[in-house]
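Presented below, as structure tokens, is a lone chain in the form predicted alone.
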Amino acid sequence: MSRAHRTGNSPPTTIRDVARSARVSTATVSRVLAGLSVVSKPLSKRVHAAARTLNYQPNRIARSLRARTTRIAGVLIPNIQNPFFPGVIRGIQDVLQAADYTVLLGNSDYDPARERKYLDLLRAEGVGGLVLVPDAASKKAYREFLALGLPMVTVDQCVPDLAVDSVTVTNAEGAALVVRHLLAVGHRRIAIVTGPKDAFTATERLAGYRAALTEARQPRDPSLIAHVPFRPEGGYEAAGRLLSLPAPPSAIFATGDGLALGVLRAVHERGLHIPRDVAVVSFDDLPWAAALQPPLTTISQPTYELGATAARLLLERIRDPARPVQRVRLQTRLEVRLSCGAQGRGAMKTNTAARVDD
């Protein structure tokens, strides 16, 4: 972080201090110290004010942000326990630090106001841009830190109002199609254990869910969806109830692996086998996913190269703030295995790739 030394054995001045002496938030002095005109005259005047005063050398960030030297890229997730993020980490860290760029990790764990903390701490420390699964909860956040006229791109998840890069899957072409394979095999209640209401993903495969039930003439009941947050706990909670319907599901599909480790919880304490009771299917394709017994029916996406798109077109906008904004969409794929309960009731016998919809 920017800091300028005050006599003594007092600690550094920081971004906060000055913002607080000026009764500002720390994104205006932010602005301000890079020399921005999107802050009124009087404002501007305020903050130059309380750095004087608190003797505050606004050297790294104002120097990067005009210069656009700085070799740093700020990387923000919601959950780093979640087994879908290391190969997306891995994806970016790749293409920056080929790049020559280090990568400041920041875990928000679904909080946005822990998300904030970390968007004005990168912002502090001059970073050259950032690669951000966001949240829906956050979009002043967002607008904020891109005021400053620094770099977003965002991965996985997606904020359709706002003007950034980003980089997702087909997932509601994915679920339709892991549906309508549970549909072709001879499932009729098929519950589906997805995200919160207003997460991009949960939503987009949702969609793709109720499509596939339309498509084939069957009922939507509302009792066989769950919304849940992303983490095996909600996966584990969601199944119980499901299970404990009086007309339970034949088959549950989790929206993410994580879900769905809930999800098999569930059904093995209840001493129910799979798929001869009940059928799991998933979406993300982890590398244990094909290691289960019985192995797990999913819809693979391409998290390596999720990472590595996004890194790729963050670059890309460094090098060049004016181009176009691109929404990348990778392909999905169905992936069937036998906890589909697939074996002797038709299976398919080939993979179906999700179409691409850039």
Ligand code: RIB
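This structure is a prediction, so every number in the text was calculated from the model and none was measured. Numbering follows the first chain given and starts at 1. Only the largest set of C-alpha atoms that superpose within 1.5 Å between the two forms is called the rigid core. First, how it differs from the form predicted in complex with this ligand.
Annotation: Cα of Ser44 displaced by at least 2 Å between the two forms, core superposition.
Here Ala22 counts as shifted, since its C-alpha moves by at least 2 Å between the two forms after the core is aligned.
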Contents of the next structure:
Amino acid sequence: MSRAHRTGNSPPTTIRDVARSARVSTATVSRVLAGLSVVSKPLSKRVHAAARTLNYQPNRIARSLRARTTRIAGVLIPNIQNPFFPGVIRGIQDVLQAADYTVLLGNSDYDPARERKYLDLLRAEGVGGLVLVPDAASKKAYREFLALGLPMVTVDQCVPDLAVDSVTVTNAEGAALVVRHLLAVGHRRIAIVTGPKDAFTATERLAGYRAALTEARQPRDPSLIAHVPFRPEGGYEAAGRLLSLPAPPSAIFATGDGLALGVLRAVHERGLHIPRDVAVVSFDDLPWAAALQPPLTTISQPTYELGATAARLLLERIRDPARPVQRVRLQTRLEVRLSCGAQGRGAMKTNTAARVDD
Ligand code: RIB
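Okay, that one was the form predicted alone. Can I see the form predicted in complex with this ligand too?
Below is the whole assembly, all chains and molecules, this chain first.
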């Protein structure tokens, strides 16, 4: 049956049906139906004709939004299975719900195509704004979203040349703090297992690691640096390589608790003792870090406050679209536990100062 002749019991026409019929992208359909002048007149006529023929009815959420009776905000993260994100999402949700917003959550899986589809859907449903963990590979899609006048705030990761409000933590300072601590308790061959080279948090934490080694006049050994996906499997694989080196490290700094789980598995599988044979430290301080045996020395980041601050910035941006861009950095803190080999010895200044980047 041709899509143009739907019977009463056919499923409702979707924005994708209109796009297919008009031979355009869903993004173009949402721009035309949003009345944006960025689309040529012939194309706009073709889209409107297709929407009429298919009797396209934007769904209840979009209709009620036009009546300003429903407030919707999008939240886009890489993967809800990463134990770091639930705390961030809870902070976002609590602040937005208190302002009568409903949250639409999506997982991008670091896939730009999937991210673009989610952004198109949000635009088509008329969301009031978006909080997302950005990926530099999707910068073009973000710019299109912003071009529609839709507010966006980034959290955790950051795309420095995207002029949007952002909330991150003092990544480099926190990483330098934990490496200085390892140096203070006697470690000299310190490895780092960090996220992908294009990930903002991974590169900032690597910069902090390098700064601390340089400050202590420690030689840099590239074989002690591993870039892997921010997942336990990545930490496991990297630790296997590091522990098989002719001169293995005496300490491993994993720049995320998920990575640290994989590192710990690799260390235990080799029957090595933590911290006597190898120290392990991390970044995040998720709730279970202190319950591990031995408890994990880590840089604590305020996951709930990251999300809550991002949501507050979004609400302020919705209220005042012309306000200056805010780049907020939240404080990180060194939590010294047993996995680094120190028991109070060599404890350094444990906080890094929060700040607002210019
Ligand atoms: O998920 C691991 C890391 O990725 C966390 O430390 C968080 O900051 C994100 O960047």
